[in-house]
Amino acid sequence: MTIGSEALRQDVWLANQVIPKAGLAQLTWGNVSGVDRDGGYFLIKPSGVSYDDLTADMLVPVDLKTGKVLGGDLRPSVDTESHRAFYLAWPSIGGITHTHSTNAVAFAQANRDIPVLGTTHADTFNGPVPVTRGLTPEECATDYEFNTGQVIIELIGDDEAAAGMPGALVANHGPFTWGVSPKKSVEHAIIVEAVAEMAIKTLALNPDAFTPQHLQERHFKRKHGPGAYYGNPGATKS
């Protein structure tokens, strides 16, 4: 019996075609995730499998209290405890994004902050994209890959703050993304990745450039809290 709704199956899936789609990953370096919490289970993608050979159907179930497979005969991504830390720190968020796309890892190579430089980064983040602490030797040697989960929530905060901040970078590694949807958290990525090469551009051609608190704050509010404006009603914000 496969385990996981289809529904959620083909939305795990698509998300995951966007990362090669989108240039965020060489070779399988990406996956994507997305959580039933009704059923108790989230989906990811397998360890390894290239995206052309990726099927809906491969998609391996994980129990989201213990971090048990539940079915088939393929091993989860292994960054799958990395997910579930977020998934059990954040219960509004549906879906999980990982990958090494070449300027959000430069950033996080550097142990530097994506800094917020114009209104594009601002639509999406209330300020900077954060880079993680290093981990401990003790965090490396044991439990490494929820360790990286919870370097990022030690960042980062509870619920609200991560819905404000749908991103980081963990410090040596590279981007996690999250959102509502497996959708909603692969966009994240791609806009990391966007931001992430325009403030390398930016600063190379000013190293003092910046943007004012109050446009920041102007176009991330018109976009997200109670007196946002930006699209229309009705439109799918999945």
The other form holds:
Protein chains: 4
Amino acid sequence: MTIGSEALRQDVWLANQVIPKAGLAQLTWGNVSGVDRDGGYFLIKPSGVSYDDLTADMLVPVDLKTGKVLGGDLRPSVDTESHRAFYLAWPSIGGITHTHSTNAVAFAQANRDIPVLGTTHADTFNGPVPVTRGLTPEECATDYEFNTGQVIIELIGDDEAAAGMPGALVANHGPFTWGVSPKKSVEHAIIVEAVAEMAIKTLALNPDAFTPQHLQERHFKRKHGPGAYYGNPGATKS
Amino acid sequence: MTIGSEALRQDVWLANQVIPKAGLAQLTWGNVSGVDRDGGYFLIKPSGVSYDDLTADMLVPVDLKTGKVLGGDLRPSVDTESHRAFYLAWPSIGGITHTHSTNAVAFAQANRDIPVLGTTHADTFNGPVPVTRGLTPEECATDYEFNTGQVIIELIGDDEAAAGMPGALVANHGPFTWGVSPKKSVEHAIIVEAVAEMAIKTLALNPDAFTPQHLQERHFKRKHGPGAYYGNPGATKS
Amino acid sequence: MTIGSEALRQDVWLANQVIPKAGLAQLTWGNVSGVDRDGGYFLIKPSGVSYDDLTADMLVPVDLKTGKVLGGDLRPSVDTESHRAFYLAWPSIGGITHTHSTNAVAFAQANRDIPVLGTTHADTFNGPVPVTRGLTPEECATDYEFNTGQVIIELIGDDEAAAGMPGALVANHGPFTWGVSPKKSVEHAIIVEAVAEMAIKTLALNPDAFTPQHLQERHFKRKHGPGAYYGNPGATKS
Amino acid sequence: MTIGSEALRQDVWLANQVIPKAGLAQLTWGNVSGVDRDGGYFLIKPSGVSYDDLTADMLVPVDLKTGKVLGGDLRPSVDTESHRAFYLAWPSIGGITHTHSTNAVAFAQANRDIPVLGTTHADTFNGPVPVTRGLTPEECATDYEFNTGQVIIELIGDDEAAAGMPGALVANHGPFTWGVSPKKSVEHAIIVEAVAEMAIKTLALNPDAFTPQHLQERHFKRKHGPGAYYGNPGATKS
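Mind sharing the form predicted in complex with a further copy of the same chain? What's above is the form predicted on its own.
Full assembly next; the chain just shown is listed first.
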């Protein structure tokens, strides 16, 4: 019997399909998960399976508390323990995405935060998208993936902070993003990649570029908080 | 009952579909409007609706004089007040496009005009595509979108000037373009993005690149004014 | 009655369709022509018609000697007189392509030759792809397009030279390429764009990059001259 | 009668089709081969045939020991002797890919190794992807393609070394990659291109970027050797 609600399976499967469609990863270099808080588990892409081969019933259910696989004979993504760390740290999030998208990886590999250079960035992130410290040899040797999650949590802070900064870059690795749903987490992966590409080109034209604080705030608040006035939630199906 | 002529609805809908097709925006980061001068209203994309979900009858009619929504239950684009400012300032324009296309945004974020580096640019724009001054904290706090329109109008000038320079970059934000029709406005969005990409690459090869004035004029006049000899208007359907 | 052989019409039409397929131009910024030497005319894309709208019978027949349009009611490409200059100067060529492809335009706008940085370049071009001098105000004022052709011919030399260097960049404008057929000319347009992109990235990694002369010669001769051993002409349909 | 097992023909044909699909080459600038060790031959793409025209039965069987074509009337890829050199040097490999992918070519033309800047690279390559020395005029004059293979073998080392470093760049030319199968070799071509693009962008942001040794090792060992824990081999069809 397949574990995991059909609706969640469908959501996680669809969000995984966005990765190749949006050009966020080559081969199998990305994964999305979605959590069922009441059920105490999350569903995640199996390791090393191509997006073409992936079907919804191949998604792997993982126990939120123990990290144990709850069914099926597929191994979950190697990044599973990073995902689990985020779900435990931030109760409000419902989905997580990891990719190796080119421009976000470039910032991660350069060990630079993605600076706030314009409104595209400020619409979603209330500050620079930060890059983690490097993991120590010890953190690499044992529980590497769980520790990867921990250094991000260290960097971002609590649940509220994670809502205002739904992504981070792991040094010399790449981006993780999250959101209230699997779909939102992969949208944030698209946005991190887009603002990273814009930032690389902006810095080539002007290494001292920056955005005034009052413009950043205006844009972040158009989409967040009680005064938000962006969007038509009811009209949006896809 | 749907407000707005069917022909205009179709034109505005088609022009909105060009945005994702031409790669001018991720997610919902772009919008096109078209005006009915006799009817005293314009039709604009609803806020936050994906291009896949968008149907022609979802376009929102807005009163040209008051900015009030004239029908339906969808909120218009958050950029509506910028569009309205342009229609009021420039009687000859029929359509407006706003995008977050990568290379044009890079110039906007770098606070640099797109310089005239060749004939691709000079064919459409009679000078550098200018970037606005930044909005003040006060202009950001109240009537932000209408003020965004105003700083562009300040920069461009009157109706005739707007015909020769059918686009501008809002500092730290992105491009707005306009034209005699919705279709022409989105074509100008394609051109701004293309010349911005060419310019970034040109400046990497030669930071002192420029185009002689007599070549600029020759190309602008091939496509504009009484001596124009480009095109076969009658033969062009799409 | 349509002027021009059906086979040539088909070849020129197909080659024009390669322009958007290979991403060599936005909107209508490119054109291919093909010549019938015995008939004394060439067929060229009409001005300003989109590739989607273009049908084979819209191609415009132009008299090789006089430049007069021989039939139909469409205006030929504004670049027609440049094409005609090449056909008159170089008896061996059968097709010509002009595009505004991004990376080749970047070199043209930077007023830099595309240097020979590797075998991809040396396989087709026996030296740097050269950029013309700028046209004088007088050359811009009268017979601009024919003069554009002349400065390229000045730069390239005679028919034999044109066979070994099937392309050039017009300063602050873009690439023209030619070949024994319309198809070959557009393939050379693809190659100019590809080696220009490679060159921009190579120069970013190493501004002093170059290719040893003996490697250049080896590759050029694999594909050209009596010792050539590349390809299976009989097996190639498309 | 067609020489070569049907299964191998299909594998090699499919792997060749990945080249245009993954954007690794323009026109006919890439080829994949696959070897039948027991049969003593390999199948390789014919020279200069487009991927659209290529059918499985056009693949050319070549004798592993002598380099002679074993059937059909098509000439094999000009790079055939490079492929043969690799099969002779490294008994464990089953497939080889050569492309002119843009970013890998940029490193080859810049005469720079692709440095290890992050985990995307370290997952597949246990060190920088090296660029060969240039060939001497003598090596270019005679047996050029076999000598090209030899300088790579010189650089990489023995069979075990080739397993840990499944690719190299030929100076001023481009990448060769290999693997246990044709499919794996073309996957490595995708990866070389992806990490080269990431590296160019990373170096633009931080010319001193590097990856700590302990992180490199951790990632290489997630996918290689007895402790590997990446993937679900049984679940992967495509």
